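A single chain, nothing else alongside it, follows as structure tokens in the form predicted alone.
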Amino acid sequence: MKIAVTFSSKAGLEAEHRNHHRSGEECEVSADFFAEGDSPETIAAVLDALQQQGHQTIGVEADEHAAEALRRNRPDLVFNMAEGLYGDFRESYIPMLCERLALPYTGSDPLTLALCLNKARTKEILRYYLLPTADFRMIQHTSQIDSLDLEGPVIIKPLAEGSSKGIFNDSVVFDPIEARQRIAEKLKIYRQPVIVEKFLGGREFTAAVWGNGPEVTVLPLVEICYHQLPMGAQPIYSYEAKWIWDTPNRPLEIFHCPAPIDEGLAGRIESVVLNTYRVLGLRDWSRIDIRLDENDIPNVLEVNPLPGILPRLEDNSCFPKAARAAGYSYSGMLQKIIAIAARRHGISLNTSAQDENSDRLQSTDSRDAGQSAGSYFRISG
């Protein structure tokens, strides 16, 4: 099969921040501000993934060339990964450009794609739908930060990032003047409305699915344990976290896979994330990230509908640590996601890795009881 891979590589993100301040306007960008960029490495890794499955592949970075590049080689399915950087709908940009030109992808549609980046739009359909989501109020400008009526702790992040993107270890907040002063710092640094949620206090988890209909499937739940933190720091897995203190070179041990809980957590979690799956009508893949209130009850945290896929082992990239614990290599994995949306479209894969499970690899499922913690919180106003 001929597959184009689409990306956001951290390159491709700075040219399209020249591009946007070509007037020589200038812009300082905060720290964090390429964190969703595709690595070479990454980019690499799937490309050569596969190939080693036997599909023919085309990288194409997600730019102002891609429809011309995606039209010219007319590829029989498009692997999208791309990210993008700025808008709302900028995780949409490729899956529309793969409906205007009549070619198959994988993943979400983009009005999913769309609604998942913005965060209080996620909220508001779990919500109608009964799902438990964490309390929130979204806020627009500086002058409806007085009209909070905040009572702690709570986190703040910005509406439509991911990649830990603008969560920081001071993201959560005790005080209402911290509270205030930190809205006001995001919504300047980020310039977009930011999120204030109440900070659930019990264990956190994510899961990553895949599949479509009745054939949609948790893989082994990852557990996030926060043990391993620096003396001090927030129990959420922030920026910091994710790119500072966890490093291929230093890895941390916060995540276990499969997640040691007994079999009424896990069967509340998957629960739960089957029916997100369902409501905001994810496709083919996704990983939905969990967390327990006071109650012990699970709460969707974040959506994630193009989840990271870091290679490395070191690397601590979730979706494919769940893989490896349901037996699945990383090209096994992409080929699993390549077989799901090849069968949603309709197409035959004619490869020498046509079995999406050739390439799997000897896994356990065990499960331990775990205890879990909660704290109270109220946001109103």
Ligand SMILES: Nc1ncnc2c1ncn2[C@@H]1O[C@H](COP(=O)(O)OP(=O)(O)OP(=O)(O)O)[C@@H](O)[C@H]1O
Second form
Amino acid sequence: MKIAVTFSSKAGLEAEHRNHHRSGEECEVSADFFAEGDSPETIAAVLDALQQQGHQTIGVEADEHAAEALRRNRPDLVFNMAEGLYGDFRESYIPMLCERLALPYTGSDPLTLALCLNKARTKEILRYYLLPTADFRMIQHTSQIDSLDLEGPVIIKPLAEGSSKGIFNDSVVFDPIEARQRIAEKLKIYRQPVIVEKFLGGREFTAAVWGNGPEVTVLPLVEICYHQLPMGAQPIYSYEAKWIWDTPNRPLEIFHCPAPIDEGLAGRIESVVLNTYRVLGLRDWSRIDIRLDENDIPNVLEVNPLPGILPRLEDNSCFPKAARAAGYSYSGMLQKIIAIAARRHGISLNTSAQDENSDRLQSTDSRDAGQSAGSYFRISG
Ligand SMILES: Nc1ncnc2c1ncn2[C@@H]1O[C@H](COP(=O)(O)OP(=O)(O)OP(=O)(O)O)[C@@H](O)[C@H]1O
Ligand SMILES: [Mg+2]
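Having seen the form predicted alone, I'd like the form predicted together with the ligand now, please.
Full complex below, order starting with the chain above.
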């Protein structure tokens, strides 16, 4: 098959940022500003794995040239992992183009992508369907701070970000004065509304999910345990925990997969996860973050329809981690996602990749992809 891999590289996001400020207006950015960009290693690992499966691949940066690149190349399938940088609908950009060009693509549709990027809207829908999610308020302007009626502890998050952008150790606050200060700071830095959410102190899990219709499957749950974080750190998977304290040279030992939990709790988490997948209209694959409340009820923290897929074991990327625990190498994981999307589109896979289980691991150790990753190329219009 000819597969276009659409991505938002860190360099591409920097260019998007420069374009956004074409007027020459100075704009300082926070240290986490480009957190959601795909690294060259991830892009190369995906392209390498698909090539080794016998696919012809095209790498497409999700910039203003993407439409032309897709139109000219007309791939059989678009493997979409592009998250973009600006705008509430940035994750929908490639899916919208694909819809317009009638190209099949992996993952959720533009509506679901935009919805899940907006944590408040996501939570409103979950509430409508009586799925547990923490109480929250959305604050758009500092003038709303004084009428805030949530009691601490709370966590303050930018409305529409991922990769823990804007979620630092100081995002958990315990008193109203500190909360007001923090909200004002975050509104200023991230230039978007924030949500102030009841802090849930229970165990935390993330669930990788794939499939469609009756074939939706939850992969082995990943538990994130916080007692090994540095002294004084809040028990959250913050920006510091994700990107500063956890490095490939010194990976944090805070993940357990499969999560060591009894069947009852696993069943309750899976039920919330599957219902969330269904009511939000998720397709092909996703990762759903869960935290237990004081009554051990699994609450949905947020939903990631474009989960991170860093290739190396030491990257501690949770979707590949769960896939590995289910017996899939990095390459096998990609092959499975493509097979799921292809089946949904009614496309037959006539390459060596036909059997989506053929790349299942014999052992669970897979430092496979990313190691041989060569350079990727970028198509421009
Ligand atoms: N209401 C909450 N109660 C307790 N902890 C929370 C809550 N909301 C978020 N957290 C903590 O903050 C972390 C990051 O929050 P969240 O998952 O919303 O951010 P994100 O940037 O969208 O993450 P991702 O990297 O998965 O895209 C969570 O993994 C969890 O540890
Ligand atoms: Mg998360």
